[in-house]
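The chain that follows stands alone, in the form predicted on its own, written as structure tokens.
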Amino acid sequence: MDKEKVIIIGGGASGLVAAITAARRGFDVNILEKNDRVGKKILATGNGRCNYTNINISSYNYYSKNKTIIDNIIDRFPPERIVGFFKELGIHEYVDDTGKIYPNSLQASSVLDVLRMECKYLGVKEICDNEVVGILKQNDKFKINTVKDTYTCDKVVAAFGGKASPQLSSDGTGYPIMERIGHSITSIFPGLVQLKLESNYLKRISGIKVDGEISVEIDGDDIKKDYGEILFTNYGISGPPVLQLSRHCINMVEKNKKVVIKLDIFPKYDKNELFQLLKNRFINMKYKTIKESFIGLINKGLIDVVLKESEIENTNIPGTKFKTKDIYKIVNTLKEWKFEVLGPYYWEHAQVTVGGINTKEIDSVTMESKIIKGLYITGELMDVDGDCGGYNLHWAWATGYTAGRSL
């Protein structure tokens, strides 16, 4: 009898994992990958490093509009069985400091390559450079249309990817795909990305980094906040602690709010600890100006800047006829300098997408379409994403294991 032909639309996390977990089953898998090769998305990851998970993982590190399907995913697919996954594969863990995990070898290339050994193995096709343009059911069995030719099959897997890092290929072509079939899509956009700001001084500032806490300011009120490296660019704001903020940012700018985000370069000093640290540097320091006594204290590039966003008309006096006034304004600044969020930078620069099919319509245990019996649904697609860390691809493999068991 022959098998079962299954075809994964998309070459990449989740795509590869559901072929290999479709193939062991007994199917008969193709993939179909746009771009000249498989996995090109995987080879950026975690700076080439490949980030694969995280021992942290839990259903909070995720969001969507339906946490149901969150919940049932993450409860089935914690961290030791996505790790249990690679190492039967080869991947041996290494876990740093953060509870990110990634192949021993710190190659991103190691984990593609055991992906694509495995599909090898099992029969797997991959026939890249062949873009879908439709899908189409007609009685049982689905006809896949491409930019070359037509395929016919049994099942589907649609694992097209979101919109971000369209320089890879992921560049959002799914989407309409789905809507033409009947899914509806939420509104998406950039997640995981810089921030643009509204500031005079970013030319002057661009490529300075400091260590400090940054807090999202929505009507007043602060809804979240992050630490770590922060660097400044011409354009905004980047660093870690800035992608982990940016989804929050720009669904409140989506949603015409303003958004302002609060640097705090000194979070190890309260307001009135930071006061006497530099009213005991002005005295100490009595022979040197205002702007001379901050050398050493923060970045050179930095100092014109805070001094005038602190309103300091003169910076050439000495610290000892510095007023106390004066000295709080410096220090409002320097814990709670505030730019105003202007929108996310290119799609290009983005590590994952915000949105995407309605998660109401895929069955929370099967990852199987609610609308169309025989279509599958993984990955970025949907409208669910996960913090910086490995949370995107630890769902990615998640769905893309559970469609292959449940085809």
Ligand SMILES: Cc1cc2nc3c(=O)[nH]c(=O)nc-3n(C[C@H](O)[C@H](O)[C@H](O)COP(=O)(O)OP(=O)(O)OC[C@H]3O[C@@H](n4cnc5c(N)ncnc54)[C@H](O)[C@@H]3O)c2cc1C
Given for the second form:
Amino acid sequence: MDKEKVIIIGGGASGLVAAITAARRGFDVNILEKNDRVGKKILATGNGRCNYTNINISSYNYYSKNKTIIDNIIDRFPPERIVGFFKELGIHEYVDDTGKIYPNSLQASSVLDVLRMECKYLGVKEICDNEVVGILKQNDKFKINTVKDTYTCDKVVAAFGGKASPQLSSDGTGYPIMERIGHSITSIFPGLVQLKLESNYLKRISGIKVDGEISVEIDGDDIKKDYGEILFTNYGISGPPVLQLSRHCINMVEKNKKVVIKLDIFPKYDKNELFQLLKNRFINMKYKTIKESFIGLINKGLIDVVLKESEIENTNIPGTKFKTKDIYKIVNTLKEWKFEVLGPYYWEHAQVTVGGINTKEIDSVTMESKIIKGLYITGELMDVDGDCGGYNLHWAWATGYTAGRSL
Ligand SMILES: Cc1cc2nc3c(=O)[nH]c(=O)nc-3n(C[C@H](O)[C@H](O)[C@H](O)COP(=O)(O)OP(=O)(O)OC[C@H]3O[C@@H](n4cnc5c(N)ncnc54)[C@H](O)[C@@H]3O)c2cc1C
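Can you give me the structure for the form predicted in complex with the ligand, which would complement the form predicted on its own we have just seen?
Let us now look at the entire complex, which starts with that chain.
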């Protein structure tokens, strides 16, 4: 008897794992990929090192309009299961001190290599340079139309990915295709992305890095914070804590809320301690102007801007001439420098898509579409996004594995 035929649309993270698990179960598997090669985005992950999962995986690290699907998948796929899957393929894990897991080679190419080797061993065919433009179900068979051909199969895995970093692979072409066959798409926007800010000073401080804490303030209330290296750019702000908080900011900007980020560049000091620190510097260095007395305390490029933001007009007098209220104005800028968020930077810089196929239309145990039987949906294409730190690839592997096992 002929083997049942499966087509995987998209040879990315979730598609490759779905292909492996389906082929291990005896299906005849073809991957249709629009790029000239599969797995291009995997090569760019984790700055070329592929942070493929995290020891702290929990459903709290994921976001969706419907969390049932997240709980189901994350319960069944703890990090050890993903580490075990890759270990069998040859990837020895390296866990960094924050819990992020990389291949011990620290090369994303190793992850792609072992996935492709396993596909080859199992007889999975990669058909590249072949963009899928439509899916049709007739009787019990699927017809998959590409720019070049039409393929017939018994089951399909839609692993198109999302729209983040379209220059690397998925560019959002999956959404209209899935809509045409009856699925609905929640509003989508770039996630894990730099933020555009409203400020007159950005050009002057672009390129300066600080270690600090960022909090997100929505309509006056603090909702989330993160800590780490922050980079000012000519459009706004970048750096790991910014990416981590971006989805919370953009979600609210999309809802027309006023979103402000507050920057604390002295998180280890409370306001009174910082006041005392400044006052002592002014007293101990009476011979220096206020501007000069900040040298060695904060980045030189920030001094003028911080004093301007604090409405200090005469910066050429010694700090000892300052009133308490003036020192507190500077303390407030250093501890709570406020910037209004205008929105995300471009899709080309985003690491993930927020939003996607409504997960209520997907069986949360099998990944099968509730609208079209025999069609399975994986990865970033659906309305699930995770934090920065290996969570999005973990989602892609886990959903790809589930689909391949459930066909
Ligand atoms: C720069 C960058 C760094 C990242 N680093 C990390 C990290 O370190 N850790 C982490 O967990 N996550 C990371 N991510 C996120 C992670 O890579 C994605 O969430 C994950 O790859 C999604 O897997 P997927 O299978 O859903 O989609 P993708 O991996 O994007 O794969 C989709 C595939 O489908 C193909 N395709 C799209 N449309 C069609 C079509 N019409 N016809 C045929 N083929 C099509 C695409 O070319 C692509 O090959 C990063 C993302 C970026 C952009």
